[in-house]
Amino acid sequence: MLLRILKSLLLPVLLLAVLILLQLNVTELSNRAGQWVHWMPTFIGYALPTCIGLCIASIIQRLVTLIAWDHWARRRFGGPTPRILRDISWLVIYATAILLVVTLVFQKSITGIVAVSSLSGLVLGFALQNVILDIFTGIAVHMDQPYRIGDWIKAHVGHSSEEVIGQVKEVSWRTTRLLTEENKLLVVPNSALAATVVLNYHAPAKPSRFHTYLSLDTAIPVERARRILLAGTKAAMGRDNMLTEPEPMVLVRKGDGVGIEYEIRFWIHAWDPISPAIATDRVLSSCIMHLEQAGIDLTYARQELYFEPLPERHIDLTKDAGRRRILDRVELFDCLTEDEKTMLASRMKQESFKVGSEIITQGDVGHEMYIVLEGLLEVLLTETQSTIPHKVAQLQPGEFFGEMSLLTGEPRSATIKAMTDGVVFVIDQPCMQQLFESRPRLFDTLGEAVARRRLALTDPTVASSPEANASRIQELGRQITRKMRSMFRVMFRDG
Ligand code: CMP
């Protein structure tokens, strides 16, 4: 820095230098060129402290330039100083020096200076109204900082809908300098582009994110289409600044007669090195081949004709038949037949909750389980030592609820609470009982849900990785389903 600084100012200190030299010995140097020429000695009269002023504020110039832009502002803008900082510094140092030089050299009042340039001031000001606007935004650019150079933005400019991307290559006095991604120069006046919205994509930091679409068909479970999404889009990130973390998301953005659509969303930083439309092609290439692997075409616009009774598009619970359906639905009950799931149906019962309602309290004694069939229920535990309850799980649609004490006698473990409006099934306990006694591997699923319920009461990570405690649910659940079997089986000797 030191050695720049020297190496800049040697010029013109060396320059300063002879003409104060000279200067000094002003009445020799006068005196001699008066013999030749008779005008000389005016002439160095005012020539030589003119070009002392000029000199002194080319070195202050120098100084300002190597200090405060190369240093400083690059440091603060953390990249290279505007172009237009550096011309207003370079204006106001030399406007100072001529007028210093015409009041201090040639004896002239700057009143006079001020008045006539304050009157063509105002003609040019009107000549050149949209200039004045230009630099002035271009000024408020460089002071509120909404791009730097070097930053990728998108604007709407002028009156067209169009909108322009590029990278800041400069910003000067009435433009700022756009390269675009077809490698074109777009100059856009300053004031053109404080009139609009500027998106900057690497503002506040690099990583911006990116998402794209893909529909598919409506048979493809939505759990296994984001599984193979997100499996696809993880396969493409990881290079070239398409980043891992943040992590890629897949959401159903939309239902519609082509399919379901899917959002999928990545963190890339733009442009750096890749853009994203490239970024999108590898994500779309890589969920493609994914899906292509898993035998799972892209969905298209079709319309399908039946030939045969149209589906019930309404199944009513009304009917038996309406309620058998909606018990294939339960996981729990996969194991049972068609008769008897055609008995199970015919027996439990429909009741409706409203929210904010508790359909089973802690502690109370319980002899039916329920069916959630629509509407959102949270398990809230009070513990012991506490008077307030938290909350430990949630209930949707298909899952069950109450098993626990139907199954073991014991009191309600949690009280179960309606987050929204709501439907259950009410199954009770010699319902139940006609089951096991025609099927007692029904024991063993519902003794290791009991199981995997009762330690996620005390223990959340039971709930988050059921894999990583596998051998305690299992040990749990076979002490419940003994207690179950022998529960039962007095029922079915007293029975
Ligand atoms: P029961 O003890 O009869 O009454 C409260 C019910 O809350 C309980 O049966 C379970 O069905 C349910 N329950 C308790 N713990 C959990 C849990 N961790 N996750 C889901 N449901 C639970």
Second form
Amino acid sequence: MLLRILKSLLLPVLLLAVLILLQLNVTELSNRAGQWVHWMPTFIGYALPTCIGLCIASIIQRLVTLIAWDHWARRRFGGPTPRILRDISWLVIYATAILLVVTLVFQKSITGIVAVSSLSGLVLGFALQNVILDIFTGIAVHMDQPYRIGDWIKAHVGHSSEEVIGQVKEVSWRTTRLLTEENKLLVVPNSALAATVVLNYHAPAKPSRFHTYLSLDTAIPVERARRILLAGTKAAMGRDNMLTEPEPMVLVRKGDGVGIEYEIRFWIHAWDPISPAIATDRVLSSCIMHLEQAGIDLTYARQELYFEPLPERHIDLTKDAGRRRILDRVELFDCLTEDEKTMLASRMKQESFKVGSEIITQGDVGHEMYIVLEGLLEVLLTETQSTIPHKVAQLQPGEFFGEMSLLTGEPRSATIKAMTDGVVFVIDQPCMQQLFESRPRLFDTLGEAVARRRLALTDPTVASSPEANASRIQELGRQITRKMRSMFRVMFRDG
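With the form predicted in complex with adenosine-3',5'-cyclic-monophosphate already on screen, would you show the form predicted on its own?
So it's only the chain below, everything else dropped.
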């Protein structure tokens, strides 16, 4: 700070020193100048004091800029100092300096100057009343601070019903400059902003709450709809300053003949780095995906006339056909035939879980795998050198876990904990035993599918180009198949 002040004042201080030195020798300078031009002594007598006064004003103005605006005000406003404050300080300092020069150097009374200025100001006031209104509004904005430079605001400007949204880049004497989302500079008169309601997304704190809406059929239980939508919203949080705290909420907004409309509330740091529109897109996309996985469609106004039995609007999980549609989405079981999927669907069990509960625990022995139908789960891993688990991934509807313990008997490799209420389907070893008994070659096919999934979790190239990784997949598949045969041979013998 001190170094910046010294650098900024070096030139004007040197100039002031030279002028003062000349002023001390003004008599000798005037005598020499008078030998050449008779009016030169008079000019020097007025010019040197005037230059000294202006030079002192320049030094004061630089000190005010560096200390008051660049240091104190920057911390006070939390960013760049508004331009209008700098301009006002500059005007006051130089106007005072000029008045002092006129009074002390030219020996003129300022009474006449003030009288003329008052009359001129009255005339200009009528002619420039809108400009003056903008100027004083700009000053009031800085005193009241409804928004600061860098804040994102929304307002209705003029008589237009269109909303103006932009980031405050500068507040000058007459206008406020906003940079819109389209990267266009919008110049708004200060008086126009003062005459409307301004919504500041960054005050009093930076996180802001936004909302969006989805409508579902009245046949969907409210608690189930809340569970699915909350899981979908939470799945979109946690990146790009989309906040997990405060927690998202799902509220019933209204119900009518069309369906039940749900309001989804979430919190973000607006435009830091993503806009509310992008955040809303992510939330809606995630919620719609969760609804699709649960077999639920969005509702809409319609009139339908059927001469046949009504089509199935949503998946009925109490029927084998509905369960089959869930299995069709599990890539691991693509190798099963239609009859095998139907048999597996009829035998798998549906279980519910509450938020905070552990579905499986790392290191435990288990013989079931799970397919996520509704809700959001987190994968927690405890390293050997630590006792505190850390989150490594999250599971959404349509994904599955626990297949290695089911097929090979290996201990659970991670802890799966519920982030929301939800529902899973459970497939146990007796279900798989029946499949292997009816088709023993399924060991090889399923072992290769499990190997491909395990390698893809650690190496993305396996999923994108399985042909190039065929040898790795086959080798790991053979190892898993041996474990599966050993596991279920024991079960066959025990049976």
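Between two forms, the rigid core is the largest collection of C-alphas that superpose within 1.5 Å. Positions refer to the first chain, counted from 1. Just so it is clear, the model here is predicted, and its values are computed rather than measured.
Peer 1: After a rigid core superposition, would you say the CA of Ala203 moves by 2 angstroms or more between these two forms, or not?
Peer 2: Result for Ala203: no, shift under 2 Å.
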